[in-house]
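In structure tokens, the next block holds one chain alone, the form predicted alone.
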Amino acid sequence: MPKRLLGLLLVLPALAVIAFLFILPLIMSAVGAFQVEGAFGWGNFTKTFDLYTKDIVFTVVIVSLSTVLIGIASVAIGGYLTLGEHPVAVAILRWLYRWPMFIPFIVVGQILRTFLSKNGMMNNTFINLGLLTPLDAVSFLDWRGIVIAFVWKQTPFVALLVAGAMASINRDTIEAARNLGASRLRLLLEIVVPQVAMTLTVGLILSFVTMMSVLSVPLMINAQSPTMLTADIAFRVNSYGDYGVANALGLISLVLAASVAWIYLRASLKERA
């Protein structure tokens, strides 16, 4: 048997899985978004924007804010692992920061429900320390809880990429800047971060797309309006069986995620030019 034919046969099962489980459902969902009572039209999108414009804006704001905070936290962690001078603190941070990466989103949602509710662990701790009275206790189970969940869960993933990229930087430039009197913050922002900018961008884009697809966290932490698009899609399917609007919401989510990927591709092509 020719080697090319043998190679094609080996990859054929994987291609079939991708075609039938990902590409075909995507095409059917995109077509279904434009079907209204057996005909093609914009009715599903009109209904979607009438009912869920606030949720679309809410989703973009929450995911964008979380992405920015993840970037700041990842640079801080990676920077301390690279430039930190206290070996014990560096070893403890290196051991601790990866833990949330191995916790599923649904567990993160349940943990934060227990921690951030009005009678949760956070408020009870502050009350027992005398820093807060029971009447002043407030619940964080709203947009703040979603942002905390996303940042806590995704920061280790981006920090792992950024820390690895920072570790591979030529130390001569860092030592030269340090000998000239540059502070650690200036070293981080002006010497280290520019050299790992592309790795940081890739990690943040992957995190953005991941957060756009999370269902469990918004359902468990903030199911009231406004909420995220994933919760709206589940609601339209489970409560009304309205696959047309659900497909339209899914297509809008895909466009939002694809726009971020397009930014990355343009930056990548510009860098290689």
Contents of the next structure:
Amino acid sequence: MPKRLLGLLLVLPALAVIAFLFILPLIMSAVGAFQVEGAFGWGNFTKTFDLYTKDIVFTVVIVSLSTVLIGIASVAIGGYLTLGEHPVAVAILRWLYRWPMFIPFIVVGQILRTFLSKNGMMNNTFINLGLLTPLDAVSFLDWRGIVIAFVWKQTPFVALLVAGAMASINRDTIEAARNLGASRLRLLLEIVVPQVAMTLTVGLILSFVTMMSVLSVPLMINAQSPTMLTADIAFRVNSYGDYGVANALGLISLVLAASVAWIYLRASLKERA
Amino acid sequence: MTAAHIPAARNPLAALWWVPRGIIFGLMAFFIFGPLFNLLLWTVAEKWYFPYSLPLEYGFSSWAKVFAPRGGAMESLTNSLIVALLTVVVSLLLAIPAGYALARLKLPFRGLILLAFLIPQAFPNLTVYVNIARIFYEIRLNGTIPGVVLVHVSHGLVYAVWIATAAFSAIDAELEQAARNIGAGAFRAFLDVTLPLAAPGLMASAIFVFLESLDEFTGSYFVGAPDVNMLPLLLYTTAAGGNYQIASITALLLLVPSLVFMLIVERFLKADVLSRVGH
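Can you give me the structure for the form predicted in complex with the partner chain, which would complement the form predicted alone we have just seen?
All chains and molecules follow, beginning with the one already shown.
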């Protein structure tokens, strides 16, 4: 048997699983979004925008804000790991920052739900330390809770990628700028970050797409209105059996994710040109 | 990795730097470990209500409830473990031949094939699960363990195939050639030489697939519930019902394997394999 044919035969079963269990349903979803009672039309989309425009905006704002915060936090962590001057402090940070990375989203939802609630551990600790009075304590279980959960869970992942990229850049330019008297913040923002911009972007895009499709966190932390598109999709299917609007919502979140990937592609093409 | 450029001893102000550092690290530690500590407290809290900041009574009665035959947790735990193990077996059965072919044989469109396995991780997958649930409903796979396993496999394959490919590429092809030269058939050489050498890498990919399956919520929610109860679903329903003790114990059951296995993976996944992932 020719080697190419054998190779294809060996890969085929695995590829078939992806084709039937992911690509086919994805196409079904795109087609289903335009189907209204057997005929093609825009009905699902008009209904979606009537009912869920607020949630679409809410989702975009929440996920974008989380992405920005994850970016800032991971640059800060990676920057300190690379430029930090005290080995003990660097070691402490390296040990500390990774923990949330391995924790499943559903567990993140549960533990932050109890931590951030009005009488949760965060407020209780601040009250016991005298930083807060019981009357001033507020629950964070709204959009802020979702943002905190996303940043909490995704920052270690992006920081790990960014720190890895920062560790492998040529240190000569850093030393040169340091000898010329540049502050560490300037070193980080003007020399280190531009060199790892691509890795940072990839990490942030992966996080953006992941956050767009997480269902457990919005269900656990903030199930009231406005909520995220994922919770709406689950609601449309489970409560109404309304696959048309669910598919339309799904297609909208796909388009949002794809537009981010498109920005990345354009940037990477420009970089190569 | 960064040596101190200004030795602390020569700079008397360096000690003062520990004040802001200590505050920032302290806050970080509070926000990272606070929620985890809170979870641990809930698992042993017998009585805990507003406005008390610590439980009033401690005990293990919730643990007894969780592990009692009617608690539902044993059923969920068993289901989760069965699904995760089957997912690992099916994923590896698919990924070992695919990974070998991708690493060793000249394949057309090799890059595209590798990318195809990434698709389920790279797209928002909620709508996909909704439609899989519809297909499965028609072919009576919805609400069955094989159905849930298949959904998890499609998601775990990227780890299985990418890491298996890297594991096979990291092995010297000449070892296999040597076995062939002394008379072993192609399959025999693969089984006796290549496969054992790739075992640590394959083990790591199995762990990734296992964890992915154990922690997967959305697919299990649409395809499995309410017939196949899994740990993440139990966690969701008990938390929604306000039973924080049971929810916290379930969360702990999900959390421990994640942390333990990740420590193991660091030992299995060696740099020579890691550097080839995705190439």
